[in-house]
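To begin, one chain is listed below as structure tokens, in the form predicted on its own.
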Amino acid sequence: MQIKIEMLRCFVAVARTGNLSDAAEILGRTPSALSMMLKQLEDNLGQSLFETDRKNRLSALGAFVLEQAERELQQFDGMVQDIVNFAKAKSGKVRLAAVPSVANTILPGVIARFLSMHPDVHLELWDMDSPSILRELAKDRVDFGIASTQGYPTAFHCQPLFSDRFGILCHRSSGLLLKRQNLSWEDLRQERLIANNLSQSIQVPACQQLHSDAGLRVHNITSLIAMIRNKVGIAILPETTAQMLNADEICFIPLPEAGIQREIELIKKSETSPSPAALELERTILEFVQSRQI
């Protein structure tokens, strides 16, 4: 017969209380059940753990077993608690990547709500463009991403979150603001367009022609905004990018054609089961987006 964890727990309780009755009350067992379990443990060891039948004095073996058993029980109980916490999303780590506009406008509220309910879960957040997020997912470097898969065929599971319309970001001094009600693609041709990867994906001939003629391309969103702020040119970007700026000197104007937008999705691997904490964060994101009616 092997030594079981229940035997050690029984022995520690009896050794610390000095009698079977008090130990039985602590463990919720009967004294006779504890007595039988102690006998099984002693039979396994081949020696007595107590000097007398009153169980109030440990033998040399008993003192050694008590020291070892308490350490192992503490480690075992800690391990069990860790497993329970992980299963109930009370612990663990979640790695999330999102496009910058979502990371700045949506995720602060999501993360605040999530951490209020799961304060011991560790979160790691990266902001990057959609192609980079898909690459990180493929390499298992993030658990899921929030991005757009438009123009990027993928086998990942994609949950639609919201639509994000494209528009013009320009300085508040731009003459385009006077034409915003009747803005045309020709009006935009009179401006210096700062091309970027997001607007490059728009499959509208007039927009593609603007990008073909553009003499300036900026890949970093921070640099792009700095260019607009300093009146270098205009850019075609999603509306959430304008929302994250909170800057009076930059304005958002809808494009001449309605319905030009990107679809923001929650993306994860189809063949991988997320951790309980990741599932809880996913649920929080979906509820937050729905409550905001984005």
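Here the structure is a predicted model, which is why all the values come from computation and not from measurement. Note that the rigid core is defined as the largest set of C-alphas that superpose within 1.5 Å between two forms. Positions refer to the first chain, counted from 1. First, how it differs from the form predicted in complex with the DNA.
With both rigid parts superposed separately on C-alpha atoms, the smaller turns by 10° against the larger between these two forms.
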Contents of the next structure:
Number of protein chains: 2
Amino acid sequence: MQIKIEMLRCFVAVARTGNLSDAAEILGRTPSALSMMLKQLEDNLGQSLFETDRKNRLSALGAFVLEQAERELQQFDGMVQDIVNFAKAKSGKVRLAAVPSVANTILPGVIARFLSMHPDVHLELWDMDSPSILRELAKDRVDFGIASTQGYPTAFHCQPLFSDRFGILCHRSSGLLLKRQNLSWEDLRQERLIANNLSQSIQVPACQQLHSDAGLRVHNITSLIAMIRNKVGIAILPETTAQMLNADEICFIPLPEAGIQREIELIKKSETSPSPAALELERTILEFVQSRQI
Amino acid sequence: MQIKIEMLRCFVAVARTGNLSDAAEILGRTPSALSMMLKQLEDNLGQSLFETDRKNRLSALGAFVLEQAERELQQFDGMVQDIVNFAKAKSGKVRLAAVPSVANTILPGVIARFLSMHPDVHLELWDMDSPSILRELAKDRVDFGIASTQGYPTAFHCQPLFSDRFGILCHRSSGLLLKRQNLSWEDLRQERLIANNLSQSIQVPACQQLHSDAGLRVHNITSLIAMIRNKVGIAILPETTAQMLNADEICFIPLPEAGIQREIELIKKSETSPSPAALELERTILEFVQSRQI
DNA sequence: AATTTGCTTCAGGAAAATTGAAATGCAGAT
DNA sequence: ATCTGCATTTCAATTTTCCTGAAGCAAATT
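Having seen the form predicted on its own, the form predicted in complex with the DNA:
Okay, now the whole complex, with that chain kicking things off.
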């Protein structure tokens, strides 16, 4: 017979109460069960844990064991609690990478909600462009990402979240606003287009034509916005990007052709099983997106 | 079902080996037993600990549990070992008080032997006179004492160790040495007796007579010895005290009357059960004394 | 001395763990 | 795709461990 946690728990209860019946009450056992269990423990150690067969005075060995056992039980129960909390996503760590537009629009709400339900989870969020997100994912540096694979096939598991249609971002003083109901590609050709990585990847001929004519290309979104704000030109960007901005100065106009959009997806390595906390955040995001789309 | 140490042990073995059969081999169980035990653990947590039903890749929860469980098992096994060591007197602490003569004669040998057999036991030794030893014992400041109760009844449990006969301590130039074969009380009356606490307590009339005539009383043994060394006078002391000294200058002569002696005893509080280490030292002392008396 | 209190022991029964055999389910090979 | 071999799971039977309630003791109390 080995020394087991239950024996220690039994001994500690008896040592604390000073008698079998009270300890039995606490543990939900009969005194005889405790008596036998203590006997086992004593047989193990080859010595008595108590002075007499009355359990109200510890032997030197008993005092030593009590001290050790109390510490150990606390330790053990703490560990079990930690594990359970982790499993219930009440603790743990989630690392998330998302494209800036999503990080700035829907994530704040989702994260606030998630953290209020799981206050002890440690959450890390990075924003970066889609290719970087895929790289981080491959290196296992994030639990999952929110990005667009743009139709490129990847080894990752992708779950569509929503479609993010492209449109024109222009200054509110732009003449395009007047034509917004029946905008044509020809109208756009009259404007100065500020190209960027996202708009560049649109696979529609008319749009690609516009880009080949564009004389200005800006990679950084905030710089690009500053350009528009100063009426340097217009840009083609997804709608969520527009939502990041103060609508007072800059306006969003849908493209002349419908169906030009990027698909925002929740992306994760399919092999690695997520931590419970990550799974829970994922669930929260999906739920949030679905409720928003109604 | 609760989480138990055995579950963790099982999980750690499987996680380490990466498969059930090897782990089963190690634990001395069948794979099916481990499978069921893991299932229990997983049911407890509500999640899988492994990626697939092959046990070679841990889930995020599994990785977390492995880390916790390994630490905990080490902790637990360490504690069990500590307790067993304590019970086997391989560790622990013993506090011992002894009269100086014993501390200086037989204890060095006993303690050397005890410590060589129990290298991790912490041993504390004080020397003091018998009344102080009894006081320390009463205050539970020592585990046991080696002293003489001098026939005074005490509440302690006393085990006789050996008899320590009284005799004369005199300088080697003393004339008493010539008469040592048939010394009389009258011979002693010719000498200057240096009285001391131990000799004072001898209940023999002739001896008490000597003491009432004594004009010098020295309490501290080392001072008393210095007196004898300088031929100030003679003293009546137990034989073990004489053994502490270099025999070159000072000699021991038995008293004219036989049977004048103090009983050296091993004294302990009967109620408190000793620590295993104390018990073991006690055993060593008894054994040593018995072997020496043959 | 009688009673109460508290522990131990015992035998039977309940619960849990373990086993071996058979079934299932993957993964790599055909 | 299907087959094959290995690892895991499942199942029923068995063994082991644990628990209970009754009876018996011993110490403390009346």
